[in-house]
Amino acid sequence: MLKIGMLTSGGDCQALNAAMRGVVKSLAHKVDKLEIIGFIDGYKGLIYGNYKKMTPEDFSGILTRGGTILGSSRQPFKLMREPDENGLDKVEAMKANYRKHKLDVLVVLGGNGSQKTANLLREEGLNVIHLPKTIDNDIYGTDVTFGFQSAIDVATQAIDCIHTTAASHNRVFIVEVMGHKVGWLTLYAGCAGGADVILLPEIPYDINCVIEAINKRSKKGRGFTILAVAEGAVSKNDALLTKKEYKKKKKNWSYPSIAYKIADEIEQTCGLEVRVTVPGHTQRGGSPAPYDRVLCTRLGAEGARAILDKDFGCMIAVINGEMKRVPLEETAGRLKMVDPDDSMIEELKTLGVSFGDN
C-alpha cells in the first residue's frame, strides 16, 4: 500500500484539482493500493490535524474545475517556526502529523512561500514533492508554474473588453493586473491584449515618460491609451527608497492602488479622462484554461513517477517543454524576475509599446 498526504496552499489558482487529480490517477494507475490523507486549507490542516480520508474516486470528475477540493489558506513561511498563539510548536506539530498517519510522502502544491516550507519540511526529514503553482510564474527552476496561463486568459480578457469603451470614448484606461513583486503575468496580458503602456514592478516608469507615450498616440489621431499595470509597479523616485520606507510612503496615499495614483497624475498634467479597471481576484477564478490542464496532467504524472522511483525533495518542473526533476534546495527561496533586457520586451519596444523607463 503506497499513503500519500496531499495539501494546496498559498493562493488559489485555476488548475489545482487538474495537478492533484493528475498525480493520484497515475499513482492509482500504477500502484494496487492507495490511500490519500487530504489535509484541508493548506499547512494549516497539516499543523492542527484537520484532514480527511480520501480514495482515488474522490480526485474523478475535478479536471475543469476550479480552485482546489482541500481548500487552501496562507501560512507566512517566516512565521513557521515561531509558536502559534497557543504556544504550538508548527514545524513539530507538521513533522508529528506527517508520522502520525504514517506518509509514504506529501506532495505540496503552491508557490513560492510553500515550497521554501516544502524545503523545510524535507530538511527536517519528511519525504516531500513540490508541484509549482502560482499565476505569477514567478517560480525559480521551472519555465512556467501551472495557474500562469489561466490568469493571463482572464487578464487578457479584461483588457480586451476594456479596448471597446477606451475607444468609444477616447479615453486613457488603466487596467490593474496581479503581480506585487514579479511582472509576468502583466507582461503577457499587456502582450496579448494589445495594451499601449506596459510597466512592470521590475522596471521602474516615469511618469513623463509614460505621458510622452499617451501624448505620442494622441498626436498621431488615436484618441485612446490603454495601459497594463502591475500591481506592485514602482516609480523611478520610489524605487530609490527602502522597502521600510517606501511601505511608509505608501500608508499615506490617498489612493487605493498604484493604478489610481498613475490615473491621478496623468489627470492632473494632460488633464485627460482616465478609468481605472481592476480584474481583481477574477484572474484567479474560473475553469482553468486547455493549456494548463494539459500542463497539469503532466505535472501530475511525472510527480507520480518522482514517488514511485522514491526521488523525494524535489519540485516537478518544466524546462524546454520536458518534466524535470530540480532538487528544492536549488530553488526554494529564489524568485524569477522579469528581466528588463528580456527579448521580448526588447520585441514589444519595437512596436511602439512603452515600459515608462525611456
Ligand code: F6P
Second form
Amino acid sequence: MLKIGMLTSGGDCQALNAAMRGVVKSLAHKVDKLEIIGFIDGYKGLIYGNYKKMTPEDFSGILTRGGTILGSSRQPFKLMREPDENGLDKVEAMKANYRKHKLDVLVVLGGNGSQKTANLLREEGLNVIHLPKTIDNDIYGTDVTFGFQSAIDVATQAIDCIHTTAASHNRVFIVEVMGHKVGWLTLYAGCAGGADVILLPEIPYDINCVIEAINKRSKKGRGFTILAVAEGAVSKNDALLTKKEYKKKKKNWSYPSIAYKIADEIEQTCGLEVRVTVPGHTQRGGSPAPYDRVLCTRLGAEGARAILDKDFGCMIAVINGEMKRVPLEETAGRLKMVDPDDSMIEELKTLGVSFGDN
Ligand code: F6P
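If the one shown is the form predicted on its own, what is the structure of the form predicted together with ligand F6P?
Expanding to the full complex; the earlier chain stays at the top.
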C-alpha cells in the first residue's frame, strides 16, 4: 500500500494534468494499492486541510486537458513562516495534515516559489518530490520545465497573427510576452515568430538602438517591424536602479506595462504608428503541446520511480534529454536566466535581429 499527497501550486500551465497522470499511472502500474490525497488549490489545501480522496481513475483522460484538476493558488514562500490572519502557523499546519493522512510522500508540481516551500517541508522532515512546472522555464537545475513549450506555441501564434496585419498596415507592433523576470519565453517565441527586435530582461535595452533597428528596416523598404518584448524587459538606465527604486518608478508610470512605455517612446521619437498586443494568460491556457505531454509522461514516470526507490527530497529534472533527480537543496532559491552570451542570441544577431543593446 502506498499513500501519496499531491498538489499543484503557483501560476498554472497547460501540462499540469499530464504530469499528475504520469506519476499516478506509473505508480498504479507498480503497486497493489495506491491511495491519493489531492490537496485543493495548492499549498492552501495542505495548510487548511482542504483535500479530496482520489483514485487512479480520476487521473484518466486528462493527458490533453489544460489547467489543473486540483486547482492552484499562489502562497508566497516569504509568508510561509508568518502566521495567517488567525494566527495559524502554516508550516506546522502543513506538517500536521501530512501526518494526519499518514502520507508516504507529497508530490509538488510547481515553479520556483513552490519549490522553495517544498524544500522547506523537506527540511522539516517530510518526504517530498518536486516536478518543475512553469511557462517561464526559469527553474535552475533542469534544462526545461513543463509548460514552457506549450506557452511558446501560444506566444508564437500571437506573433504570427500580428505579422500579417502588421504587413498590411505598415505599422510597428509590439507583442508583450510573459516570463516574469526572465526572457526564455520571449527569446524562443520571438525566434519562432520571426520578430525583428527581441527585448529580454537579461539584456537591458537602449531605446535608441531599438529605434535604429526600426529605421534600418524602413530604409530597406520594410514597412513594418515586430518587437517581441518580455514583460520583464528593462532599459539600460533602469537596470542601474535598485529593485526598490525601479518598483517605485514603475508605480508612477502612466503605462500598464513595459510594452506601452516602449511604444510611446517609439511614437514620440519617430512618429510611427505603434500597436501593442498582450497575449497575457492565453500563454498559459489551452491544451498542452505534444512536446509537453511527452515531457510530463517521462517526468511523471521518473517521479514515480523516485518514490518507489524512496529517493525523496529531489526535483525530477531534464538534463541532456535524460530524466534525472536533482536534490532540492541544490536547486531551491536559484533562478535560471538567459545567458546574454548564449549562442542562440549570437545566431539571431547574425540574422539581423536586434536585442536593443547595440
Ligand atoms: O510564472 C508564470 C507567470 O505566468 C509569469 O510568466 C507571469 O509573470 C505571472 O505568472 C503572472 O501571474 P498571475 O497569474 O498571478 O497574474
